[in-house]
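Take a look at this one chain, the form predicted on its own, written out in structure tokens.
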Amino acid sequence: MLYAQILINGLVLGGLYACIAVGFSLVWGVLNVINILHGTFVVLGSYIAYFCYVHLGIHPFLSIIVSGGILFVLGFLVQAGLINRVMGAPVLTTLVLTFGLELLLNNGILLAFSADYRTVQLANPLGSTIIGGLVFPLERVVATALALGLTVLLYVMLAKSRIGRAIVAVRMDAEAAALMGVNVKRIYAVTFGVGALMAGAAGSLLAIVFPISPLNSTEFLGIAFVVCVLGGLGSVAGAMVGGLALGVIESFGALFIGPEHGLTIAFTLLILLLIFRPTGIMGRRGYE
């Protein structure tokens, strides 16, 4: 019963990082970009949620939109003011564009609202509930099937809509794109765009589940990054199994050798990964 307990805590968990992590593999995958930016995205979208129900009294699950339109427009602004102007460069140099984008947003953050962590109070808690002997939060499971419900409209929208398929196209192949008429840079921009969006929706949601503070876009950042590397870069699908797969490893982990090493289990996978499977679980060259 232990071990079916944390089980299901890990795939509520993991389904948060799934969502965490899609926008940051997007990014990375179509625009060969390592955004720095993406943990202080979900940082901000955290944020926005917080303030939307301190002061306008909307929930969380329902901030999912102000927060994700919000980061959407933030994320089209940076992409086709900044990074846009330096596509095409080496990758260091879109790296320490957007470390130094990181840095300056996060302090202003910091600035802002300071490092102290807020919580959301919610004054109708859902509670839990008990199913064959076993605990399901409802705020968590409800904020997991949330994230995972946005990240299968993202594998829908990819598949199927005019927009999704010119960011297929510009991944699979930039020039043959253009040269059928798509305008990169703008697919370049909507697609930071959309990656911020995805990254504020989960700041939102994690946001009655975690507290706030811009001292966790680090930590945010380390599990985009292991998630991409344990689902495989390329592939919305490998997203969501290597969320799902992480939250399970950290949830056993936390059992046998403790919660605090969390991190610590999550960077050790990515370095074992990096060694002996660099194409992660479902990696593959474009999306679906």
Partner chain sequence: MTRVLPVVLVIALVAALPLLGDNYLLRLGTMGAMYAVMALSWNVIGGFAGYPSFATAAFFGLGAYTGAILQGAGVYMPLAWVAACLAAALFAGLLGLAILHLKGHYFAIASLVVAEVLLEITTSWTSLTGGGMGLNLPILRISVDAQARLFFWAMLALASLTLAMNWIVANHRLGFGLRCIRQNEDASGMVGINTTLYKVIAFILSAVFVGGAGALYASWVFYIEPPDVFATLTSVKPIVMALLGGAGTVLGPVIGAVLFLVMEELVWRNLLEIHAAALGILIVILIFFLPGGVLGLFKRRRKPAAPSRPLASAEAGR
Contents of the next structure:
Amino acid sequence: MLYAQILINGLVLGGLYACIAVGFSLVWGVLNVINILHGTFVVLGSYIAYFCYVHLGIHPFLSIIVSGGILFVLGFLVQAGLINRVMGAPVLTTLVLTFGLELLLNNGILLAFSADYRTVQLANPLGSTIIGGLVFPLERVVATALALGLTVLLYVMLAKSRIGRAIVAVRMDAEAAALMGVNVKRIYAVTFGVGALMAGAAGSLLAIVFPISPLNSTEFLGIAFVVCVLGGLGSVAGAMVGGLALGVIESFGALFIGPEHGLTIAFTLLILLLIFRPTGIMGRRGYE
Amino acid sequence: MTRVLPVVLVIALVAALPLLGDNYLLRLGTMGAMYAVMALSWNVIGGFAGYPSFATAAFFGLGAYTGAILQGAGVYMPLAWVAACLAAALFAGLLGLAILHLKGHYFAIASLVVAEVLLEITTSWTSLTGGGMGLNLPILRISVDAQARLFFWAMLALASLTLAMNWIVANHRLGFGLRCIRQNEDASGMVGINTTLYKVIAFILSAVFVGGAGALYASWVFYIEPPDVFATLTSVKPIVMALLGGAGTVLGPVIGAVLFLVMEELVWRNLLEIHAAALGILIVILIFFLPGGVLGLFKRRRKPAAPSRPLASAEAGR
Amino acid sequence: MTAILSLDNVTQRFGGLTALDAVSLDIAPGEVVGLIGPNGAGKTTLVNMVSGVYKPSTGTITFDGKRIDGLKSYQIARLGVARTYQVVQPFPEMTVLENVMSPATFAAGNLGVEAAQEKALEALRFCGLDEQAQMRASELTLAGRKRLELAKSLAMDPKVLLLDEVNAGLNPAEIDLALDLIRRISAKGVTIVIIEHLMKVVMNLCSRIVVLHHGAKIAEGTPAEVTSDPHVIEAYLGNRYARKQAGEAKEGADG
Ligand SMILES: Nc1ncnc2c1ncn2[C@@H]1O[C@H](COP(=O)(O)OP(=O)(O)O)[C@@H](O)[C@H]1O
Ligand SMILES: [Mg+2]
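Compare with the form predicted on its own: the form predicted in complex with its partner chain:
Entire complex below, previous chain first.
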């Protein structure tokens, strides 16, 4: 019974992790850029949700539209204005550049909102329900369902929409896509925007679960790393599997080793995986 | 030799800094020498071999804790420093064997995360490291001025050693082999380079003196705690310094370290709350306006390198 | 005469694909062997295996009496097996001279800088590239980069040289120069395996030809034998044409 409960907690957490990571994975896969900004994008999404709730009374489940929209624009501009100029440069260049942008943005948030932790205190919380002896914290369950729903939506968007197909084409072979008339730089910017959008939406959902602070960005970025390596880079399904796996591993790790070691376990796992199986548990796949 | 002499003269001049009797300047000098050690060390793996290592913080923290723990156990201070060098080198050797087969981003992430794991281990292993409370080092029984001089000279000596190491590597077949690896690793094997061995050696060289610098730093400030010595910024700053001066050159990282220190003191000390943002702006400017670093300005302007898509994998994939 | 390079039942699989299927091959010292076959036949894979890029799934490779399958590429290079790439692989930011110095430094014994430079210059002169010695490798023309590949492998003092489509993309005049160069390399006593699509080149250079098709060795013999082999004609031109040819040959014999 205890294990079943822990499994549920892990899955609930893992859905949110998948949502955090899927945008990061998309950007890495399509642009070959590791976006160090990603963690701060998530934090920014959380702040937007916070202010939407406190000042406008918009529930975080709804403010994913606001935070996702704002972050899409931000991400699009960052890529179109800055990162696009160094595409194709050595890995180190884009890494250091996004690191610098992360320092800037995170410092900005810190100045604006301070490092104090804030929490969204819902006026009418759903509470939790008990089914067959297992506790389901409803806010978290709905947040996870929404997170997984968004991830599936992204999958469908990539498979079905015109722009999604263009993104997949650029991922497979940018040169060929350019020959077929795709504006590759635009697609890069859109992809980066979509990655940021997913981060912002995840941030909104996380606002109900975790206290909000700019200091959290490193942890979110770390989660994105681990999920990508765990699920294999570059597929929505991989991020989903990786996220759920990480959530479950963390819950059980907290039980057996101690709750304060969650991230350590994840990082140790990450290094071991990179050493022994760099293609992830599902093997390398594209955005089919 | 004609190029070595001026450098030796400059080092000698800097070594005379204590004559001015200004302890603030000495503190800056010690910091600058420490930065030079880190930037020059990173240069071997990142500049020569082209592997984007973010492991500097891991080596630095490991060295700091090795030195601090040994000194706490009564080991003679200079011996503790040497032991810290060795510990970092050994760690880098093993880590290198494990992760240097990774390429590009995968290598970067693995090296970045190592410091985080060490940070967590250090924080949890309270019995050995004092955990999150940090660790105090034995107080030296000499005057404050004498201490300032001692640590300045020690750090400067370490920086000179690291500079000499870079110079030797650059002029040795190791440096030649590393440059080949940076430009085309597959072809490097075909021309007879033992790429695994060379990369591991480069990784060890990028760690050994950083470990020493960590131990010196611990002795110098008397107190260390995990987030201080394992900070991610400790991995990023040396990269920025090397890029600032000119990565892959011998003098570039030193120039970068000095410039970085000056900027840090002039600009950021007065604007403490935007310290990180200022570094961010510096990075953005560096990437867009100074891609070859300061030394790159003096060289013949080179055409931008073609997008470095590895040809071999393109061939294999067809 | 014992073979200098021999493959015994070598198979290479990539996932479900069998790129090379139980290929056996003996190459005598001093020979110039042509390796031909349609695109995707497994020719490059064979070179990659001999030079240590991949370890064969099964089978053994012997060079100069020593098993080399499973060795790393730098070890095989140091033993005296050089290869060129179908897609040229220079060190782009280095000069042409530095490019050629790299194998001289690392593969051809423990040479110091001066000796390596001497050896590199000699290889450059041999390949007619000495004028371009101080150019950056990325600034060479395609023909120049192909010759650079040759110079690099010569500077290793190879016993066996594997040439993967060194003439692809060259114009007729450049091909004639390359042909002459390969002949002079062979005259130095270097054993050569050459992958080539141009029959003119193969017929001109090779004493023996090996044909690969779908990863299997389907024919082997003198140029004349191989070009009249129905299996080979079938592999290249499809079987309708092969039957027609066979029919004509029969008519000719009857008449
Ligand atoms: N690294 C690899 N992974 C998967 N398949 C490969 C790899 N290298 C070659 N192949 C496949 O093996 C077959 C033979 O390829 P190759 O040796 O390059 O042919 P050739 O040089 O004769 O044109 C092809 O079908 C190719 O796609
Ligand atoms: Mg081929």
